[in-house]
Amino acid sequence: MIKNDYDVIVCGSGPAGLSAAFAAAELGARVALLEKQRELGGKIPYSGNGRCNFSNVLDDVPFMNSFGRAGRFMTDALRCGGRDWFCEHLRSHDVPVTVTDGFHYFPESGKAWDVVDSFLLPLQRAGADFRTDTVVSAVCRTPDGAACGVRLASGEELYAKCVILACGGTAMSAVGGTAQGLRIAQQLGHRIIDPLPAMAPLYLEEEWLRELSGVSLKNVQLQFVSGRNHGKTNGEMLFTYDGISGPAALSLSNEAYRIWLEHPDRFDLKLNFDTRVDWQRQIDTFRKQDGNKFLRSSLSSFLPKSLAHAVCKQLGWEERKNQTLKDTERDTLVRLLTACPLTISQLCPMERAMAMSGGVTWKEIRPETMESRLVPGVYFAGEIMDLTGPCGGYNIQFAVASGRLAGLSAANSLRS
């Protein structure tokens, strides 16, 4: 059995992978980098569609609040791999970075590889060792437990004092998502959170919405609540055939399928379609200036024009005039404009899912180091802990900060 000796070796080449290799690497370490899939850099080559949204304007609070009670786990990797870092990683090694909606980060270039290459370049000029097509089976421990190295699943060990973890989760399957990684932190005692689908399409039951699938709305609040829980997203959405999908659906499927899958009978989830319409007030003007005018003509006005005549359609009303509505129907339909109820059918593929929820319970690691509690020189980063945020550029930003505090812990553990 060939032995090949490093000091850090890090699982999985994605952005988590790729911080905490190139921080190994900057303080000297010997590094091995290992990827199951033919190509390095993870999905970072698919996100954002092919650009690359790798963060946002937020500070590093309201950063973390995203991500829910859990946020403030990340303080101590977002101080040395946040935002303001990657951002001058990035310029010095000549990819210049843009905002280009006011909040969403991406490589000037609008091309995602440059991002990985900008790992990648000075990594081979540090000699670290890239393996493809490499499955990792176990990591390899001393009789007092530490950490020595990792198993292949051709049988093949490879010796370091220090082992990352950057694994990825179980989403996006065709570029890569396993749930190996999850595997093999289980295999050394740690705690699953059972794995989700997050960032992910919201199935739905409501017929009538389907044939609306291929039509956008840039301005809904998708909200949910189910007991004590409660969530809220606003922004962008897109009907499919079989449900929603956008940036708000995307963002709000996180928390959303975890709490339906434990309450189904008591999830009640609502859709405005549009908040910057005062919809009682300016269905009143419908009533007092155009009331011979159809209402779905007059709703065309503020929604697409499919939008609008199906909403008419499910109330029965398609050839009502706007004259013709009631008080009590014009409150009946404020309420379905302002709070659509909305049914969830089923999980989201995870083969569907941008991220996973779920994962290595976060309590599990050492916030100051990303090192496990359990077993020493084991290091975690990116989406195998169980931390997940909305869509916009908040994960990959989170799994470049772990990674890089995972990368310099292991290398400074090995001076010490």
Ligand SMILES: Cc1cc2nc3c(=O)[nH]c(=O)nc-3n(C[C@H](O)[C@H](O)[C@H](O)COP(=O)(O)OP(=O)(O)OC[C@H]3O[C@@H](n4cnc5c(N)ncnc54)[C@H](O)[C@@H]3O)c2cc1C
The other form holds:
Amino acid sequence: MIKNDYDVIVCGSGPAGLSAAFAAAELGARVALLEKQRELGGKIPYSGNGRCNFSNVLDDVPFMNSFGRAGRFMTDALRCGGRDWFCEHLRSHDVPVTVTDGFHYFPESGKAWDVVDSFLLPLQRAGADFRTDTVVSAVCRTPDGAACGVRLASGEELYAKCVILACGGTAMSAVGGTAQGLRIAQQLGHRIIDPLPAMAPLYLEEEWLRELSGVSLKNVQLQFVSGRNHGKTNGEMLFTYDGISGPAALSLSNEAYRIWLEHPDRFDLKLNFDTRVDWQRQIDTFRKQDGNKFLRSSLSSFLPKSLAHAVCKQLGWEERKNQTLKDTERDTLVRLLTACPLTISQLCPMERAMAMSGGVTWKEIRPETMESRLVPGVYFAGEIMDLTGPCGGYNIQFAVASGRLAGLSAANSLRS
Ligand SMILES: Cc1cc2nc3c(=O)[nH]c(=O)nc-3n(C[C@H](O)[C@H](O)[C@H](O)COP(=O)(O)OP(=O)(O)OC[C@H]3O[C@@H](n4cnc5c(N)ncnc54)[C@H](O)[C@@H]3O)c2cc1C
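Output the structure of the form predicted together with the named molecule; the preceding block shows the form predicted on its own.
To see the whole picture, the full complex is given below, headed by that same chain.
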């Protein structure tokens, strides 16, 4: 018989792994937290520009819907480790929280490390074992196929009845992204949905937008249609030297890149520069009240000057005055301002993506426990699974909630 070193081994120390280890230790399990990097915390220290936007104000249903059709998978996870639990956990570990803009939750200190410490310090006190610079390469199995521990890249084996895979995704290897967790899951027989960049800038072909690099807009709408697939985001956006970034673009990328790859020729992407403006009425007002003014300078009262100029230049109307615009030309301008056609030029490299879409298919994971349907004793948590949310605290909240459910389920399975 195998002698167990631990009850629960958690692979990866991001929000999913920390929350899983914390939950298992809460139920008295002997826990080991294994991390391939020198420091614990996964991507938390880098999140939200070092401030960690860890959740948001949405209720569970709209929160889940933001992950697409598969979102309902997280119903049980949110029930045990959703926003209310997470906020209470932070407060009770001396990390007051704040909602900065009516939507995004942050630690009041503005320090992402406080979120890491809220898990680590109690884990330390509970006697959990931490091992950094430790790469897990495989899950060990008993002759009847159940998990019984992990094999490390060093060749050493550690034994436990439950193994939680919380290895994150492949985005941004500079801050810990890796495919190692996916490879381990694949060795166990799990199906992996191809990893693609998510929360990533959109690379565009439009040369005329390049000169706007650094210009930001507050109220855009981005929209794509491709056959029966469509997606839409609203909010802030930033022009970059090779495309667009900012929350509206990053959030759209989760779905947009996958669908664009399927049919690049049928992918129709459009940008509305400012959804608050009724452009047709506004341009008519320019024509009536400011007829002698240059169109570019009238547009500048609603758009950043460089964008107003770029739009006029794109139409060859740099020197046009408002009163010279015919109705058909007004309509052309309105179309450009409300449905500016954009063309994706290439896939964003994983290095620049903040998250991964794809991963271990949720169809092979039990939503009520996070346990693998294929290998008893193996649990999944966080971004390693094929569930990715947009910008705005969704992904860390889901990682923590799924980690908590996995940790509690693993520890409970040992009791029974
Ligand atoms: C720059 C940046 C900013 C972000 N900002 C936000 C934000 O403000 N709000 C938000 O909700 N989301 C944000 N995200 C996304 C969010 O950080 C991730 O979705 C989240 O951290 C995923 O949690 P996780 O625990 O599943 O994975 P991770 O945080 O990636 O942690 C996984 C850990 O597992 C370790 N690991 C992997 N393989 C092995 C192995 N074989 N053996 C041992 N250890 C292993 C990794 O080193 C890593 O430490 C941001 C991401 C980035 C990159």
